[in-house]
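Next comes just one chain, in structure tokens: the form predicted on its own.
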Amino acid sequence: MKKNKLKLKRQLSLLPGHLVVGIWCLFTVIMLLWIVAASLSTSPEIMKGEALKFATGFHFENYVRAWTTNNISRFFMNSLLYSVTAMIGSVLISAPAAYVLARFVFKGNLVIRSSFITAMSIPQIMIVLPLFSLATRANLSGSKIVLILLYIGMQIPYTTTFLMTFFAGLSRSYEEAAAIDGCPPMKTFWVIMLPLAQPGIVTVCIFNFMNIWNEYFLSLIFASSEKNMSVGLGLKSVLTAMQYSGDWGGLFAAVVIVFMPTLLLFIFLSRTIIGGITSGGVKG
């Protein structure tokens, strides 16, 4: 009986939690059906308010519209060829460093570690200007090639530390068998324990899609053409040609579709999500 109502009053105490994250989550499913509705119908619809009635069907052809007239495409092309590399390349880099990070004792590990997390903690706008210098002087910019490495590099740190959790919660009877065998350390890592840090993997690697996917201050500053824009920078300048033409199904459309993917990635992809963070928290 006792046990019965102190976990009652644990869920009591747990309600308010819940209502809030409850709002928050029937707020933002309204907004995107509204958002969906309104990509489905015309721009007299959407300013009359009447984008959820499809008095005049459901019009398919705002999408087609938003990908090719107002260069989603291209856009869209251009995110994906920068969140795909830099999230491929920020992982090659990071998880060997951060392997050798967590698994050997030697001179220099806590200072790398704590420079690692300082990284994470600066402000990008504090560091633009010396690094469009720095592209300006190598040649690299209004180009693809400095952003995807801009993208790269500002992905390290926080791959690096997330995947140092990660290896520190592997056990070490794997490398110590390996050892045995003559395996020698590298080999040990790309054949062993790489792949037993998958879940790890993937969970950073959807992490650094989005952040890059969704990034649009340094698109901003690097991206001096629309041939190089992100989605982000891209349907701001979609956003603006349409306070000329008026098509609002057309903008509403380009907004759903430069959405989708992080959509499909946390519908899809949440118990890896979760899996991978939990796994990195316990210790092998």
Second form
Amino acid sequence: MKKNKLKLKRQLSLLPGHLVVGIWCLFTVIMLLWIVAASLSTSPEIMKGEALKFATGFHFENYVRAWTTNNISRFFMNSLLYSVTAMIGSVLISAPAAYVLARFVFKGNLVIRSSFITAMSIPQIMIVLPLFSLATRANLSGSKIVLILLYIGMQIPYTTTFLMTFFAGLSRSYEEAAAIDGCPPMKTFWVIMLPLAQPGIVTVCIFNFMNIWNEYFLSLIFASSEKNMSVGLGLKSVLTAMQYSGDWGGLFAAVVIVFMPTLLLFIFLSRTIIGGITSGGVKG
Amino acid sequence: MKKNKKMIICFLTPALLFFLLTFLYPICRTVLMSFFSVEAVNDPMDLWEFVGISNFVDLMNTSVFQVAMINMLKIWLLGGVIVLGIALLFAAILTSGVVGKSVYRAIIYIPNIINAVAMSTMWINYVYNKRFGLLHTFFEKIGAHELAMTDYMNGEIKFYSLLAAFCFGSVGYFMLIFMSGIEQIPQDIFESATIDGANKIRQFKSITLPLLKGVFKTCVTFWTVSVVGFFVWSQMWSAPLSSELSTITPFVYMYNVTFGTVGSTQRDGGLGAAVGVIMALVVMLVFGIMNKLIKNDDLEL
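The form predicted on its own done, now the form predicted together with the partner chain:
Expanding to the full complex; the earlier chain stays at the top.
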């Protein structure tokens, strides 16, 4: 009882802190909730500022309209394809590299490590022009493959650096035991070491998925037609169309569809995600 | 050992190949390109015409680019002070033992995981909306009718409405970095300070801040990288146009010059490359200055 009172007193002394952070959080929550509410209201209701009243019930047809007429379905599927393939691709390519870099001493190891770290702060603006001409010359522009390849490439420095710390933390006794049993080193990696690094791989996969889902610039440059657009670009085109149609409900439904996947991932995995940012990860 | 060599080569090659094609080659080519006059980005090299540093000179004399650089500087300096300040404040509050820390932390971080187009759509079409927006409704409720009529998307205030929305979304990430920095400071330092009679604020000023120097350096570098990459927000704020002077940034300018959708500007790949090089130099410069100013302490955070 006394302990509880002490606890309460301590929280009371932290009240100004609670207040400051609380107002900020309240603003964020109101914003998100209002958008969801508006996505279920009719456009006249939204215009009158009565999105939270639901006087005419919930209008799920906004979502149907956004998904079909506004073509969000296509952009959604594109982004899903880009995010999932590039997420898997970058791990398959980075994990072996990370393992080798973490485990073996060889000429160039340090150079490769520091190049990867430097690459993480290279502005996209610096690399996009040659990539564009490269894609044109390889006759790949206008296809989905070029975006997938680029997304894989963009994630490799970060993914490798992140996984390196994970492999470095694994005990060498696993490999020694495997070697005694006659397992060749490469097989040891795929069968024993890779599964052991699973927590790191899961974290880095979530990051890569979210990064690619939210990517805008490369998609703008390389998705030349609507059929290759990602959700960010697609949402922007919905926004432009809305200027003429006045379909606010559909617009907000499209916004919700676009942010829902990453928001759900974050809600369910926030501990992993936040842990990943603050421990080994350096990129948001 | 020989076996290892084969394994090292097999495991590294794919990653290095990607790195070569998506980073190393493009960086070199952009640097080279910035010294040439290149009409279309995908022109082969033999169509390039060497012009020395004239691309850079031209840029410096272009008023649009000057405006873009000033906008970027304003975002960097003003936004940087605001974002890092709020992030540090929040980090200090959340590590002071408040109940519900992880909930607060998660909610503050949410804007970072939402697609920037979705995020700015919410700001423009809800928060800043003149008819039914959050700020409009709020000011109406408290009776500030004059304030409620503010048009956030026009005139002088437009840049600041953009800056506020961008800063709001950036705080969470830097807060997390500061928090992990604070949490790595050994607790017994605070305990002995408390015994010596130093209050919380004094402890923050004399212990936390000095020990966060390294973290601060990291934050400034990351902030610079994110400001140099300032693109989507600017495009959203100038929509339906692709750019507009009040919110243009070098990145947007580069996009206009090289992929030229705007009628008036002539396409010039070399000029665009020069913008890229300048931006990379900016990042390097900030990094260099931070390294000079703040020496890493023994306490690596």
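Between two forms, the rigid core is defined as the largest C-alpha subset superposing within 1.5 Å. Note that the coordinates shown come from a computational prediction; the quantities given were computed from them, not determined experimentally. Positions refer to the first chain, counted from 1.
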Could you check, with the core superposed, whether the Cα atom of Leu33 shifts 2 Å or more between these two forms?
no
